[in-house]
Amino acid sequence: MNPLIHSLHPYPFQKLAELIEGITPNPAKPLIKLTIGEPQHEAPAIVLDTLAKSLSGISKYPSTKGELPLRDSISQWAKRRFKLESLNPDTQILPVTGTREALFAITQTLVGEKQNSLVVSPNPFYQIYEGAGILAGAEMHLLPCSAETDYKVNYHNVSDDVWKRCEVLFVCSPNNPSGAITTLEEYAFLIEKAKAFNFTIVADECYSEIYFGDQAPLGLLEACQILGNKDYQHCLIFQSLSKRSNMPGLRSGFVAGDASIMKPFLLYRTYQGCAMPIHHQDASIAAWDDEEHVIKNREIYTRKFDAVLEILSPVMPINKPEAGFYLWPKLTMTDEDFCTALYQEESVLVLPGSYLGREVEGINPGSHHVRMALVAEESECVEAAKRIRDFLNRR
């Protein structure tokens, strides 16, 4: 067996199991769950349409490229999104069955040339990061995003010595926990790290169609195409259609950026056996070029933070994320004692901050907070949050 496996950390929801394991929620009131960010809104009925019209496709084996009408579809849509010139669908898009098993994927492409290699990543963090940093053999090295620095990283502090031995670099933006987006400034001086340390920057972007008001969030092609970065050198952007086509189950996504990389990752992927089925690229092309139910879908997510926001901010200090689906507020408590006496009190379920982070020198900087998605029903959302305001009331 591979001993790496004995590295990985469990998995946040299985802390949460094990944390909550004998408690009884409130049995006067339904259980409420504000833990794992699955989208409950409907998925659009052209993309669900033309996903029964395409069952005939299980008859064919899938190409592990995607078919060309679906790579010039994510490229007319990332053209559009992101203000490109140009978006090769031969060379610089590769289709995925969602950004998970992608960003697990591209850390084993990437990992092995350097010595002592690092992945560095923001803490908290989405725990693939981890666990592809581990079994690709690198060592994590932890970027601390806390309430002192506006959860945001700071890069400046990062010492060359760090960037010599980087081959990954995780970029979170939207964030995930706290919302927050990477800025242009920021982004120009990691591409120029990456370029003078040859390292690769890998933009986790699923959140990016979630977002308040008229002003976009940037994204890291987009940051490319601004200062003069045509070819995307050392950059990757992930997407997906979890959020923001309301389809986590459909397993779809797509990888783009430099032509350089996605060559060898297409060669990895070809042995790792991962193709999008032929029915489920046919009903991502609907999704990625229907832009309607993607503004209804905001429009859903801006009355429930408005209404929720509105019975939480008296009672805790709290604030409407940048963009994505979650609020992440400081605590006065523990978090784990948060959660436990909500949950038994309330029947609300939230997560754990400090399972989203790791400890570096004595801190956590996911500690004293609780992550909550509000992918709920908006009723369900404002239910949740007169429950949580009335436990906080309480003490």
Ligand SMILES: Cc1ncc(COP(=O)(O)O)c(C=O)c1O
The other form holds:
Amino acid sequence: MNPLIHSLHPYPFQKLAELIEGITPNPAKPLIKLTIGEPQHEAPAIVLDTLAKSLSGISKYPSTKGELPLRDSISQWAKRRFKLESLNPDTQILPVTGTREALFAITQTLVGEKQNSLVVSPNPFYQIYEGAGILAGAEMHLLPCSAETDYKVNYHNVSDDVWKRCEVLFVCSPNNPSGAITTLEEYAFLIEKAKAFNFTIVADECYSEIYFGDQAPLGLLEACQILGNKDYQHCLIFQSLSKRSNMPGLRSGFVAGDASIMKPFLLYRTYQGCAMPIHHQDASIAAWDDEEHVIKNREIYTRKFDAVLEILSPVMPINKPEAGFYLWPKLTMTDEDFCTALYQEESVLVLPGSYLGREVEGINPGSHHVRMALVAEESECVEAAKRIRDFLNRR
Ligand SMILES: Cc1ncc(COP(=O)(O)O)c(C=O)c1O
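Now show the form predicted in complex with the named molecule, given that the preceding structure was the form predicted alone.
Up next: the whole complex, starting with the chain shown before.
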């Protein structure tokens, strides 16, 4: 067996299951889970209709590269959303079956040229980054995002020795779990470093369409356009319909950017075999072409966050995220204690923040935090918030 398999960490939800094993939630209250980032809002009818009508596509082997109409639709969407002059559907876009597998696959494609390769990631992070880096044979280099830095990475603290060994830099913007957004200045700095030290910026943007107010989060390709990096050199974005369109089960997203990376990525993917079924491609076209359902979705999240924050703000320091659908409050007790006591007393389950991070030099920047996914209907999220308020008021 591949010995690197033994270096993989258990997934946060497995650790959570072990933590609460043997603890009984309050039987007087139905269990509410705020743990998994799985959108519970309705999937758009227009997409489901298209999916049903396209089922005959099941009789064909799909190609890894995807059909041109899908790549065209993605190109049009990305150009509108990120104000791009061009994004070539033939050379700069690949549909992927959800960004999870694609984040893994790109790391396998990119790691291996340098000696003692590093995969650089924020800490806490989406755990696929770590698994991808480990299985590619790289060492993970983790950059802390803590309350002291507004949950942002301070890239100026990263030494050139690290950039020299870096092959993949993961940027998660909007960030899971904190919702922080990478700024134009940060991207300008990172693109300079990527060019100077020859690494790829992998921007995981799967929460970019869930934001509050009128200002859509900046995307990496948008930053490239503004900064004059017109060919998107060293830059890739990962976009998904899972959160934007409430369709995590469709397994549909795309990767776009630097054509010189997309070419070997396509070659890698032909072996990995993750081609998107034709009927999923047709449904995805309907989703990328429609913005109305995305606007409505944002309105639902905005109402929900406002209602929940009104209840929780008086009892704990808690901020509305810049974007995304998680709350990431800092606690005065340990995250595991908070999680188990809340589960036992109020039948509300949240995810301990330390499970999303790693200890570096004695500090796990996720500890003393919990992640709450506001993905359920508003009434359920409000009920959870009231129970958390009562729980904190008793302490
Ligand atoms: C930060 C982040 N990236 C990527 C994904 C994967 O999304 P999908 O594979 O559904 O596109 C998730 C899912 O929760 C996520 O939180």
